Each structure stands twice: as structure tokens, then as C-alpha cells.
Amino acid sequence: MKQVNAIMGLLAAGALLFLLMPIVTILPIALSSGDYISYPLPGLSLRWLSQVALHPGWREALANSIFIALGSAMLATLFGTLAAVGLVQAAPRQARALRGLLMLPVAIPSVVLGLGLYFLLARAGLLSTYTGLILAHATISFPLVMVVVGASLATTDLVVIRAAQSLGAGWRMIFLSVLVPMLYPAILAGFILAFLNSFDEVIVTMFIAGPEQNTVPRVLFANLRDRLDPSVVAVTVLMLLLSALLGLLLQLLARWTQRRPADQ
């Protein structure tokens, strides 16, 4: 048994270890003095990282998804939580044939969501619009929040929507004063992993988006292909940061979740 998780624990450590490398190797460029990618590095300086905080650009882009990521979110939020609800209260059967139904966003690959996209904006106008933009990042990342809702409501007894229906309470009012107040980690747990994933989007922007919604990752793309400095890197590295303060508040609201009903 001790030789079992001997293995298990080396296959896990080299799994992590793999994961782990390409964001270890990138992170000294952020702070290389030199004009280039490369390693060894000549020194070390923070003039990368000065630069893109003072850079308009990418000061631009970075307002552009906070933005589209801040609407896109809450959007979702709110759809994503609807649609939770709505399928707790589904027939078995139809609960998971809309599932799967309304998991197609994420399930199908991202270059055919976004011609999809495309072609349904143009239609409505809503090409090359932030408005357009929010619509479909809200597209991708309801999905998400659903998921997640639908967990905590999986675990959660059921019985108190019945109670205050029987007490004459409308849907409006059984979700605004029973399953939100039950249901707010869930929901702001989707609603940070909603932002992420559009502040994160790339391949849905470029078909959307027009010359003035550039967003971080769609610059970042543009840099990469046509001017590649440690500037990248420290974009890189900004985000990973972001990505890893959110995910940080992600497992303390998990924790706190787990340890609210001990505290009642």
C-alpha cells in the first residue's frame, strides 16, 4: 500500500510539475532589462512592468475588459442562476435534455461559437458594439455560472421554496427572498468565474469585436505577432496575478460555504 502512494504521489508531483513549469520559465522575462525575450537574462528591472502600467494602450484595453467582463458577468449571473433554478423544478428527463442543450456554448469548439456569433450580431446590428460584445462573452460564461449554482442547489433541501409557496409566496418573491439569500456564495462564486472567462475570451473577441473594443487578451494576441518584448510577458504575468487573486477568493468562499452551516 505505501509503494501505491509512493507512485501516486511522484505521478501527482510530475502532473503538478508539468503544469507548473511554463508559468515558472516566464515569469523572470517580466523582469528582464533586455529589449528581447531571451535567457539568459542581461538584468533585472521593473521598466516592462512600468511600461505597460503607463502604456495608454494597454491602459485602454484593460478598462475594455473590465468592462465587457463586468457586464458579461453579471449577465450571466443572472441568467445562469434562472436557468439553475428553472431546472431543479424540471422533469427529470427534460431537466437534463435542457442541459445539455444549454452546456453547448461551452461544449462546442470556440471558433464555430464565434461565427455563430457573428453572423447573428451582424443581423442584429450589434457588430463591432460593446453591447454585442457583453451579449456574447454572457453567452459563453452562463454555462458557468449554471454549473455552479445547480451544485449548491443539488445539496440544498428543497423544502423551503414549497413552504413559501404554500404560503402564497410568488416565484419573484421565493427568489429574491429564499433562494438568493440561501444561494449568494453559489452565485458569487459563478459570478467570479463568469468574469474570468471573459476577461480571459480572445478567439470570440476577434470575430466580434471592432477597432475600438480592443480588450488585454486580444492585444496581447496582436503583440505576440507583431512585436514580441518582455512587454508580453508582463501582461502575462499582470493577469496571471489577477487570475490567481481571483481563484485565491474562489477557495476562501468555498471555505466559508463549508464552514456557514457549523457556524448556525
Given for the second form:
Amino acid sequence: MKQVNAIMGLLAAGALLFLLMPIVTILPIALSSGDYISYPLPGLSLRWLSQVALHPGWREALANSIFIALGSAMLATLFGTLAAVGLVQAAPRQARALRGLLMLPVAIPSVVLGLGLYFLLARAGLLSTYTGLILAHATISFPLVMVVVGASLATTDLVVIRAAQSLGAGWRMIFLSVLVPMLYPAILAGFILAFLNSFDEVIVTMFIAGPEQNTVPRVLFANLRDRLDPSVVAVTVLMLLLSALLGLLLQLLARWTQRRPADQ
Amino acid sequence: MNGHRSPFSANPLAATGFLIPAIVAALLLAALPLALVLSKAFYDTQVRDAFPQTLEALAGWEASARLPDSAPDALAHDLKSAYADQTLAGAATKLNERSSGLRSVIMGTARRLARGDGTDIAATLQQSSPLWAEPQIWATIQAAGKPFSLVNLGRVFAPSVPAADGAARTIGVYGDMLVRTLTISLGVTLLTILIGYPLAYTLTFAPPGLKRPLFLLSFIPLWMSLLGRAAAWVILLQKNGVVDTVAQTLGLASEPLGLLYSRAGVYIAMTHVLLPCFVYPCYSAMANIPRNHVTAALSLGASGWRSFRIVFLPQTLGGVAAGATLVFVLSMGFYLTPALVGGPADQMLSYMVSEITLKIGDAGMASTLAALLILTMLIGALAIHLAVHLLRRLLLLGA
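What I would like now is the form predicted together with the partner chain, since the data block earlier showed the form predicted on its own; can you produce it?
Up next: the whole complex, starting with the chain shown before.
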């Protein structure tokens, strides 16, 4: 078995190198002082990062992205958390069918969902509106929240709900003063996931957003197809770093949630 | 197992209410759009909506008979109102699919009518295009007015359609696109299996101290922005970019590889993006296999390689199937990575759907392609499941 393990280990090292190489090599280019994207770097500077920070196009896109991501993540967190709690009390067979329906927004390929929303929002007069964008992003994000909060609920001892009920608490009170305080690391993790999901979304957005609703991924996508300069690299690196940092935060939250029952 | 006991038993309806916002969102903003796309694939009312009076005037008319006298006036009325509502262009595009050249005839006639030169409708039509004197054009409008049609589906698979001028026009492009999307997806699935299986294996058997860092390194890319990762590959693969520099420095290549805008680039970038999606389910399956199975095989005298092949490998195939299906389904819908890293000959169905919706405005054709994408995706997922099942049989028989 040693032989098998050694061969597998060697291949795995290659796979890891393949996974990490692009991410590691791209980071320093954002700090390049040169005019072109190339190694070796002529020197280090913050000129491209500052150029992005000062460029009105990127700033406007960033403001739009944050607005849409915050709005949709709040809605998605509300919908997803409520749904996760609702699924716990449904009978198993109904819960399975309902979960299938509720996962539909992430199961449909983005282009198909984008096309369908384009038809639907055109009829509803919501094409090129922030309302339409936020509703669409909330819909493709709430299943993620539901899964994360649902996983946390599955490891929670729900006897506390009965206890609260026997003390006379109604469902609203149980939700707000028992479940939310117990589940808040998972709810926060769900919010972060929903925020990231919206912040990275470009395909559905492309179908339903108007020209004045540029988001960071939309501008980046357009720039990548037209012209490559180090400011594009700077934005790419910033997006990768933001998502990696929030991803790490999610890991920490997950570990925290796992450890909590022992603390209490 | 006793029956399911709800933690909300005292007031079951209250907690069911918790599901309502999510159910409404899923029905209204996911199921309904999907239904719209699927229905538009075969059911298109654009022409019917743009030519209501013309179709009424043509009801019961056959191309061999004389054109009803009311038809030209009805047509003029429809053209004017659809032109004013801006719904004519879409309908004209649909008619153009049945007979190329019709779009310019219809739009030209509508513009002339909108300018209002001449009150003699018949003369205006005649001046706009001699085609209006032919029964053919009226028959086309009549046929296109029926909302249910398989015309779009025919255009995907038919090599050519007859045009108004009788010339054959090759439109095998959609069928090509479907085959190409399937080829790329299957290729990426195969690559992720080959690269991901050893990684999942090593994660499973890594010593405890090494496990956590290896896990973090393997799954951090999964959290990272999808567009960011595609962008990273554009930057790395470009001519004289990082990949070229490294390959030349190591003496692997004597000139730039030209991987950006190539099929090889698409395979590299898509495999990179989807690798963690294979590794995770595969790892889960491996971690659940009792370790003593392999130990037993070894102690019974099987070689390491043989115990791997007949004891370990068959038990991991469920995880391989799950990971491969996930990767295949996701890659069928890929848009960003091929759009950025691939050349014109490497674009996939999703790209075509968005191009013909947003640039050409042919919603019906886009819907047909979207429906085909979903159908192919489901069939492919089923086929992968069956293939892995067959492989497991073969491995066990070979033992």
C-alpha cells in the first residue's frame, strides 16, 4: 500500500500546485510598477491599486455592487433562515419535496435563469431596476443561507424549542429569542455567503441590469474582453482577496459553531 | 424509529408560515422564469401579437386561392401599430428565420407606412417590395402566426433551410455548439477525475497534523470569486504571460504557447475552477470506507496495488459518480470561463443563449437552446451514473 500512497501523494502535490499556482502568481502583479503584465516585475508600487481606487467608473461600479449585495444578502438571509427553521418542522417527506423546490434557484444554470428572469421582469416592468436586481440576487442566494443554517440546526438540540413552548412562548418569540441567538454564527455565515454570491454574480445581472447599473464583475468582465492592463489585474486581485478573506472568516465561524455546544 | 415529532408540535401552522417567503421567491423568481423559457422554446406569440388583424383576414385562406381583399388594409394597420409599439422588430426577426430577407421587407414597409406617404395601401405595399404581390409572403405570416411550432428545434438540427431567394443557407452552427458543449464538459469531467482522485485519496490518508492545512489549501480556491479565477487565467495564459515565461525558462517551450483564446486554455481554466467540486464528494466517500477492509486484503496476501484496485477503488466509485455528475452539470452551464479564455471556436451554449438574446433579440431561439441545454445536462448526468455503475461491475468481475 505504501507504493500506492506514494504515487497518489506525488500526483496530489501536482494537483495542489495546479490549484494554487495561478492565485499565488497573480497577487504580486497587482503591485507592479510596470506598464505591462509581465514577470519579472520591474519594481513594486501601489500605482495600479490607487488608480483603481480613484477611477470614477470603478468607484461607481463598486457602490452599485455593494448596494445590491447588501440588499440581496439581507433578504436572502431572512428568507433562507426562515426556510431552514420551517423545514425542520415539516414532515420528512414534505421536507424533501420542499427542499427540492427551494434549491431550484441554484440548480438552474445561470444563463437559463437569467433568460427567464429577463422575460419575467420585462413583463413586470422591473428590467433595469435595482428592485429587480436585488430580488433576483436574493433568489439565487437564499438556498445557500438555507443550507448553512439548516446544517447548524441539524446539530442543535431542538429540545430547547419544546422547553420554550412549555413555558408559553409563541413561535415569534421562539424564533427571535431562542433560535436566532443559538444560530447566529450560521446566520452570519449565510449572510457572508449571500453577499459574496451577489458580489460575484455577472450572468443573471447581464440579462436584467440596465446600462447605468454597472457592477464590479460586469465592468471587470467587459474590460477583460477588451483590454488587459494592470488595473484589471488589481481589480481581479482585490476580488480574489475579498472572497478569500470572507471564505476564511466562514471557516472560523464554522469551527466556532462546532465548538459551541461544548461551551454551554 | 418512532414517527416524526415536530419541535413545533403545539402550533404546526405557525412554523410552516416560515417557509412562505422562500417558497414564493422560488416559485415566482426561479420556477416561473424556467417555465417561461421552456414554453417559449416551442410556443412563440411574437408574430401572433404583432399581426392580429392580418391573421384574422387570412383565416381559412389557402396559398392557392386569391388573397382576401381585406388583407392589405389589415396588414397596414398591424404594421403601423406594431411599429409604434416597437414589437415589430422581434416579429420581423421571427419571420426572417422562416424566409430570410423578410425582416428588411417588413421593416421597410412599416417605415414607409409610418411616414404616411400615400393613402393607397396597395400601391404603398407594391412600392415597398414586389414580394407583397406573391402569395408566399402571406403564407409565411399565416404559418408563423401559429404560436406552437418546432421551427426552432428544426433549425438546431437541420443543416440548412431554404431562404426566400431559394438559396440554401447553412445554419448547422447551433447543432455544432451543442456537440462542442458536450465534448468540453465531458473532457473537463474526465480531467477533474484524473487530477482530483489522487488529491482526494491523499486528503483521506494524510497524517492528522497535515490534514487541516491540506484541506485549507485544497478548498480555499472554492471560496474565491469565480470571475476572479477566470480573470487570473486570462492574465496568466496571455501571450508572453506568466505561463509562457515559466515554460520558456524551464525549457519546455521554445516559443509562446498561445494558450489564451484556445481550446487547451479552456480545458485548463475550467478544470481548475471545477476541481474542488469533484474532490469534496470524492473525499467524503473515501472517508466513509472502513480502513480495515484494505488491511484485511493486505493480510490475506494481496499486493498493495491489488488491494487498492479490488477493495478500495470499487467502494469509492459512488463518490466519483457524485463528483463527476456535479462537475459535468456545472460545466454544461459554463459561460464566463470559455467566454474569457476561449476563442470564437471554443464558445459554449450558454454564450450563444446570451448573445442571441441580448444582441440579436431572438428570444424564441435562445429559449430553444436553453431548453436543449437543460435536457442534455440531465441526459448526460444519467449517462455518467450508468457508466460508473458499469465500471464498478467490471472492476468486481475482474477481481
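Positions refer to the first chain, counted from 1. Here, rigid core means the biggest group of C-alpha atoms that superpose within 1.5 Å across both forms. Model, not experiment: these values are computed from the prediction.
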{"query": "Threshold 2 Å Cα movement between the two forms for Arg218, core superposed", "finding": "no"}
{"query": "His55 C-alpha moves between the two forms by 2 Å or more, core aligned", "finding": "no"}
